[in-house]
Structures are given as C-alpha cells and as structure tokens.
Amino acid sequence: MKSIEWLGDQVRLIDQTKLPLEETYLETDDYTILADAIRTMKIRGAPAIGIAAAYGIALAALKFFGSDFQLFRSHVEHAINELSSTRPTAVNLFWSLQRMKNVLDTVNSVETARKKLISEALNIHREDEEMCRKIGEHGATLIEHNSTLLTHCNTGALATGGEGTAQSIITTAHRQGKSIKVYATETRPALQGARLTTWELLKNGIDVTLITDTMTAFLMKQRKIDLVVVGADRIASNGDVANKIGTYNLAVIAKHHGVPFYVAAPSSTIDSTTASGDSIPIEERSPDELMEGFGRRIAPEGIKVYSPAFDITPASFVTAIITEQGVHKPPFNFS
C-alpha cells in the first residue's frame, strides 16, 4: 500500500477520507486537483504532503504547452504559490516546494526544466522512503521487549513516502521480534487514529487497541503505558514540536506520570529558521469538522467553534527527537 505514487504523467494517491471502509484511489494529471486533495486531507501527513506538492509541480510542468521559458516559469511559480497555500503548518510542504523552485532557478529551457523537476520530485519521494527506514531503525533501539506504546494521529505509510515516522519505529520493533502492544488514540476531530492507524497496524499484524483521546491519563495512571511516540508537522530549532491537536495534552500527562515522550520525524520537518514554537503558524480547520461526524450534525445550530488542527509541545516535555540522523536528546539545538 502506497499513500502516493508517480505514474509517469499522473499521480495516484489513496483517498484517506474514505478509509477504512473504502480503499479508493484518485488518479490525476492536474496539480489543482492535487492541491485540493492536500487541502481536504485526501492525502495528509507532513512528509506525504511534501511529496504530493513536489509531484504537483511536476504535473504543472507537464501541463505547459509551448517553448517560452519565461511563460513556463510564471506557470510553474503560480502552481508553487497555489500549493503553498493548502496547509500552513507542515513545514515539509514549503521545504519541498523550495527544492522544486531551486531546480527551476538552475535551468533556462522548458524541456530541461520538465525533466529536472520530475527527477527532483522522484528524489524527494525516494529520500523520504529511506528516511522512514532509518527513523524506524534508530527508534526501535528505544523499545524494549514486552513494551506497550501509546501513539496519536497517524504516522505510518499513509502519512509518508515510506513506512512512516513514529509508526515506522513500531513496525520495525515488531519485525525485530519484540513483543509490543499499541494503544492508538482515535484523534479527534477527523479520527485519523481510529480510521488510519488502527487499519495500518492491523494490516501489519500488530496488537493494537483503540481508545478515545480522553482515556490517556487514566491508562498512564494504571501504568499500562511504557512510552509515547508521536510524529511532527514542524519542529522549531529549539525542539518545540507542532503536531496534531492533542499532542501537547499527551506530553503533559506523560511528564506527570514519568512516561518517556518521543517525537519521530525526518530532518526535513525541522525548521531551523523558526526559533521556537511561538512562531509556528497553526492551521484552523473548518467548523464543520467539529460540528459534524461523517455527514451527521452533532452540535446545535449557532454554536461557536474553535478548531486548531495542531498544538505546540514545548521542548522541555520531549524525551528525545528521532530523525534519520539518530536519536537527539535535550538540550535541542537545530539551528
């Protein structure tokens, strides 16, 4: 199962909004449709968003007909601007688009630009796959035999170009023969944990139990959790972590109960230009995601809604950050 793949002149992705009941795929040669898929979370997860954005630029390059390089450049830059407006928090999106723009700056013909942009998008995807593998290997060293982990949101193959970030650690430990159990939060309001994480872990034959987001403190009080491992959408240079809303809650609860709290992400998720989490923009989602559950309204008419998609976990709550480069322990300094 691949979250996204390049078909030569089209992009194929699994529609994550239909999982786990339907395994439906979307194929498109239109970067605007791909941009909408990012915006509406048909594809989600910081690394996967970055890959999708790169492929979007490749599609835009293929859709230009003509030989005037300046017109071509304007066309591609318009695509870059549109894709950059889809999700504001995940830094991989902007990192990936910057790489594509850097390629555009090195060429002066349409034909060469097309080839190099497609090549760069494929490189970004391959690199992420390798980063996922290394994150899994580094992180698995932190997991002992007969451990019970708690994870939040979805950080597996659906969220990346490989086996995942935090979830790659889980699947790697499982392959190594370590006996592990996983508690997965449902992850309100879009239920990525219930719909996606449990689906992926079951496919991998891993013992997983679904819980509501509000059960985590009680589980830790019962000493049922040995460690927490989550992903990240952006990491500031001081180690502050932006991740799915509810992550900060977990970090506070884990610290109170003396449970290690690990964050796993590729180095492309680290934003060395952002000093702290205070400067990370937090995306707010549509009120409908909170007021409705799969098409059925669950809140009264006229209710006010506040629905941030992410929160910020201070570095002081993080036991270690795991990247493809290794296990980073505090004090963090990614500048």
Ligand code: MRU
Second form
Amino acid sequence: MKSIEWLGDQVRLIDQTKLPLEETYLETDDYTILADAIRTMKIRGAPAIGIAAAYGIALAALKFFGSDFQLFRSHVEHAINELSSTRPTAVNLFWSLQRMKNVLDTVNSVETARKKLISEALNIHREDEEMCRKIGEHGATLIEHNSTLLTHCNTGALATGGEGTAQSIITTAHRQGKSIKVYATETRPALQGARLTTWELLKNGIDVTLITDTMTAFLMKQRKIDLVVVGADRIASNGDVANKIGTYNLAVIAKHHGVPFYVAAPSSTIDSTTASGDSIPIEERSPDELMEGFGRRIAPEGIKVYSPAFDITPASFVTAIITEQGVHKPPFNFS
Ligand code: MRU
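What does the same protein look like in the form predicted together with the named molecule, given that the last one was the form predicted alone?
To see the whole picture, the full complex is given below, headed by that same chain.
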C-alpha cells in the first residue's frame, strides 16, 4: 500500500476519505489540487503530508513555461506559500517545503532547478520510507511476545512514505513472530482509527479490535493494555508531543494505570526551534465534521462547535520517543 506515488509528471494518491469502503485514486499534475487534497484530508498523516507537499512543488516546477529563473523562482515560491497554508500542525509540511526552498538557493537555471526539485521530492519520500523501517526496528525491541497494544489515529503506510511510525513498530514486531494484539481507537471525529488503522492492520494479518475513544480508561482498568504507542505531528525540543486530539487523554489515563506510553516519529517531526508544546499551532477543523455523521446532520442547527484537531501531551507523560535514531528516554532534549 502506497499513500502517494510520483508518476513522472503527476502524482497518484489513494483518497483516504473514501476508505475503507472505496479504493479510489486521485491523479493530478496540478499542485493546487494536491493542496486541496491535503486540506480535505484525502491524504493525511504528518510524514505523508510532507511528502505530498514536496511533490506539489515538483508539479509546480513542471507547470512553468519559460526560461527566466527569477520568474520561475517566484512561481515556485507562490506554490510553497499555498502548500504551507494547508495544515498548520504537522511540522513535516514546513520541514519538507523548507528543503524544497533550499534547492532553489543552489541553482540558477530553470532546467536544473526543475530536475533538482523533482529529485529532492523523491529523496524526501525515500528517506521517509527508510526512517519508518528503522523506527519499526527500534520500537519492536520494546514489544514483548504476547503483548496487547493500544494505538490511536492512523500511523501506518497511509500516513507515511513507508510502513508507518507507531504502526511500523506493530508490523515489525508481528513480522518477528511476536504474538501481539492491538486495540485501535476509532478516533473521533474523522475516524482514522476505525476506517484506516483497522483496514491496514487486517490487511497485514494483525489481530485488531476496534474500540471507541471513550473506552480506553475502562480497558486499562481491566488490565487489557500492556502499552500505548502513538505517532506525532510535531515534537517540541523538550519532548512535548502534538498528536491527534485524544492523545493527551490516553497519556493521562495510561499514567494513572501505570501503562507505558510510547511516541514514534521520524526526526522530520521534531521541531527543535519550538521550545515546548505551548508554541505549537493547533489546527481547528470545520464544525461540519462534528455536526455531521452517519451521512447526515446529527447536531442541532446553529450549535456552537469547537474542534481542535490535535492536542499536546506534556513530555512528563511520555515513557520514550522512538525515532529512526533509536529509543529516546526522558529527559528529552531535541534542541
Ligand atoms: O489529522 P491527521 O489524520 O493528519 O492526523 C494524523 C495523526 O495525528 C497521526 O497520529 C500523526 O500524523 C502521525 S502519522 C505517522
């Protein structure tokens, strides 16, 4: 399963809003359509957002006709601005766009810039695949035979350029022959857990059970969970973690019950320029995502809605952070 593919002059992505009922693909050579796909979560998950944005810049570079480098540069910078406005929390988006911007500083002809931008986007994708593999290997050392894990949102192949982050740990442990069970939270309101995580884990032959977000405290009280493993959208230099709304609830509940709480992410998710979670911008989603469900409106018309898409888990709740470099234990210092 590939979340996104470069086809030479266009990109192809699986529309995640339609999964698991329909496997529909979007193919486009237009970066504005790709920007819209990120905004509307047809493609989502921090690393996959970064990869998509890089390909968006490659598409923009291909859509410039002419040989004036300064005009080319402003055309590409316009695309960078447009793509950076899609989703504010996942730092991988800004990290990847900065890498594309850096390429522009190393060239002075349209033709070379175009080639180098495409190759940088492919590098970003390949590197993420490799980081996912290493996260899986490091993280699997923490998983014992016969354990039961709890995960939140979706951190698998759909969310990355490889096998995933938290989910790569799960699939690696499974591949190593460890007997594991997974509880996946449905992840209100966009239901990435119910729709995507269960679908991916089933495809990988992993024993997965769906629960609602509200069942987690009861399961921990029942001693059904050995450890929690989640992904991240941005990690501050002190180890505070921004991740899908509900992650902080899980961390608090895990601490109360003495259950280890692990976060898995590539180093592209670490924002060493942000000192703590207090400065991480939190995306607010449209009220419609809470007002509607089951294909129809479920809340009274005119109701006030507050819908932060992410929350911050303080570093003190995190047992370890797993990156491609290894297992980082507290106190965290990613500056
Ligand atoms: O709003 P989403 O679906 O993009 O949020 C995704 C998450 O919160 C994931 O846990 C995170 O990006 C890690 S993805 C490997």
